[in-house]
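One chain follows as structure tokens, the form predicted on its own.
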Amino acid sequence: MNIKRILSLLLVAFTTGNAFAQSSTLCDISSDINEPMPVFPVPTETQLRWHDMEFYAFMHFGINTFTGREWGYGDESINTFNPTAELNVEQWVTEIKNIGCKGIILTCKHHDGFCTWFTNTTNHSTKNNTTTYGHVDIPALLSEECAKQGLKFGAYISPWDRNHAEYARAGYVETFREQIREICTNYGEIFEMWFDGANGGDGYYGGARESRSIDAATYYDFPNTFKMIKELQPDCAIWGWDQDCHWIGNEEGWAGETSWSTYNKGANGNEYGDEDGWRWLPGEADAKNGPGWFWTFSDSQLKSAQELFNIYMMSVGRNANLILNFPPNKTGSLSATTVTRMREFKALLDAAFGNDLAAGKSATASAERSSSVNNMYAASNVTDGDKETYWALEDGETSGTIDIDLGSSQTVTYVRLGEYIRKGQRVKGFEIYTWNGSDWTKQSTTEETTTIGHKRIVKLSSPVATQKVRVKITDSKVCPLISRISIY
């Protein structure tokens, strides 16, 4: 680890911790190296790890897979869950890992209340299933396989339970919390926990077959539930309910071309964030690979590889994490056509982003922030592959350029950018230029070039052959901090 990174990590701890408890020596160091101050709000360590996940999978599998419904009513027999073969979790994880996903979030319980693990909280679960392949603890199998193949495991547990007799009454809340406790305790590390916003309505409710309503803001006593989760799983990001990350506002997998990780709007979802948001609450984009979340459709209805690639560009490429759904079918496997489509999608990702032309290449800037440590904020930091180093300008300078020499003429189609978000999101506008041998030419792109954040990928309107690429920061809240520029 180089001295720049050591000092940077040390000073991040200082500036984001209890400043009043730090020694004067650290203050002297901070002054000596001229470190940029954070622009608040800034992400927590949990949120930083979550940003780095970038792309992971949803897996919806349960009663609905066998009834053809997206939302079960809650009166389904537990033996309706009846896979025709042993669950092929090795295939699930292998194919999901192959497309670049870093984790899987399993729907452990959907609104029908059917629990896909061996819970002690209800009889409505796979624990009591008597079919050949339905008596199975799916989170146990999947979390074990994820650990084996190096993927993170996450869980979706619906707050709404259309089966439980006590739903909308005080007794259900403790049952729901105990279900969460079981998942947090028995299945290893949970990287993200998902709580849907669908709450209340008609259901079976233990035979009552009636409509029940709740005040979602108060009924679940979420503050105490979230506290429990953080005690049991300190590194777990909680999705929704204004916790660690928020719904992007649609189920089509797209974030806004202008995309802030700072946020004001509350729990309803906002695909753009808020430039002057008072808290760090980054967006997650969810999307289906077909018309439904569960396998209630046919192979012919699957999205094309190009459609999946477009979703990736409009989410991961726009400063949002992507959770892309791949549901197993009634055999307990991903269909052959699903696997083929996933591999075609992976081929598109590799063709676009498999070779970073800027990696390790020379980078120069219009100006660099001064420091007692040589090259502490140098332009070369954007191509060194280290996310903890960055290029910076002096305080008060909100625009500047970085030029990257590719060494020889290359065909350039995409430019990827990343800010050093430990100190907040700053950039409000940027432009891309290429060198034509005698002058710089501004390139048009397929979408707006405004915010950057954790990760931004822009596509040039037409590929350009060039040896040099310039990124011009045109506007920033305060001095920009750029940690990465990649060119493809």
Second form
Amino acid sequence: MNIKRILSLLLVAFTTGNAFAQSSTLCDISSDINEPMPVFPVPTETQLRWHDMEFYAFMHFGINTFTGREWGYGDESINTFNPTAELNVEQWVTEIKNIGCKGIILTCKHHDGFCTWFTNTTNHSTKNNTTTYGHVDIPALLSEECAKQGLKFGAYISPWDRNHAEYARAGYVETFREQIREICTNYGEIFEMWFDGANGGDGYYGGARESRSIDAATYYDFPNTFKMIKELQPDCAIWGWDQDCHWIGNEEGWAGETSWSTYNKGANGNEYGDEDGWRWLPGEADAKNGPGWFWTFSDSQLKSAQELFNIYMMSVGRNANLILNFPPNKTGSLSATTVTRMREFKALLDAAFGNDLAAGKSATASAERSSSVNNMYAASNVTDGDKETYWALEDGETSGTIDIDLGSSQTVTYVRLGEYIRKGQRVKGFEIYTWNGSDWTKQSTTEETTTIGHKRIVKLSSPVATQKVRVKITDSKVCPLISRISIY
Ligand code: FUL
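What would the structure be for the form predicted together with beta-L-fucopyranose, rather than the form predicted on its own?
Below, the chain from earlier opens the complete complex, with every other chain and molecule after it.
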């Protein structure tokens, strides 16, 4: 903030004696004296960037791909990892990017303890693999390809290690932390790290072949590890463990129709969030494209494109991020049928959301918050394509309408909404209306219309031909701030 700006804000605060202005001076760069106050809790900058990631891929690939087991015991020989051809990471990234994913999270180590990078922490890694195509540092290959194609890279490193002799003892905790340090240091920017909740039980453990249990809350010394991650990767979001986002609570890829980014619960998942949650901890929905996380199944078991589309609607469409798994097979590629499904899924997304009928169209509202600067809270902000601008009502006003004129009659099926979440999640209820030439008709939707948050997509029960669409905010914690309305 430059000196002129600080002086002008101080002047505003001084002349008005206004608490809002004083608060603006401290926490915001807007110079409007009527700027809406945040409703707490609010997201961090890391969480805001994470919300914008919206949709990314999971890739489970490792020893299990070759044994057909979902959870390796930890006694697999290093050369069990034996791709029949060179890893086709270019294909992985190309196809994943094509469906609109903004990043990929790779299982660098699963519960079997096999590291798919050239680690110095254990011999149990691809570094010591002597097969034709298995001596590969997969995070290196994948992170480079992601950077080349403009995707973000993330890492899954299982805390539970069924191979390591020292697991459940002090010695392993340092090894595990060192593994994380290697990943955070040698592979460029990491946008998200996943530390799975499956912990302890039977395993190989260096030959002991026994059951070992730990207290996950204390054993890993996560507070110090998370501190290290934030030092090495300041923008990295940490999944779970009450850090930057929470597990949605199921592995079927659905969030609640009512979905708050505010949260009270502990490490266990929750599809709905908590309306009065004391911290910002948004949901991430994980889902598979077939029955297993690893390629332990066959093409005939892959989910249909429509099933993938439904998952997208129930997660991204309900204020959650979606991490959708696409496992490569033993050849080191995504199977031809996997790719076909992905492209069919993309065609469904394009058919539904390829053309925003509201983009740049005129919007008028029942009321607009006053501002000292250029109609800062105008209705037109919802169709300007800028997520940093928003329509707002005055303090104390928790309901109102905003109408979009599409210019000519169009067939409307979906309405997409977004709140300006930098100042908290507010809306508790809304309704959709269409104009029939003389009256507004309330439309029924396929699901309840309560929360909005970062992104909400609702489908009309049946498509309607109309020139104008009205969004009515019926209830909100405090005055609503709407940054986006799209109509498809
Ligand atoms: C689970 C793991 O146990 C699965 O194998 C998989 O990695 C999934 C994403 O998380 O808890």
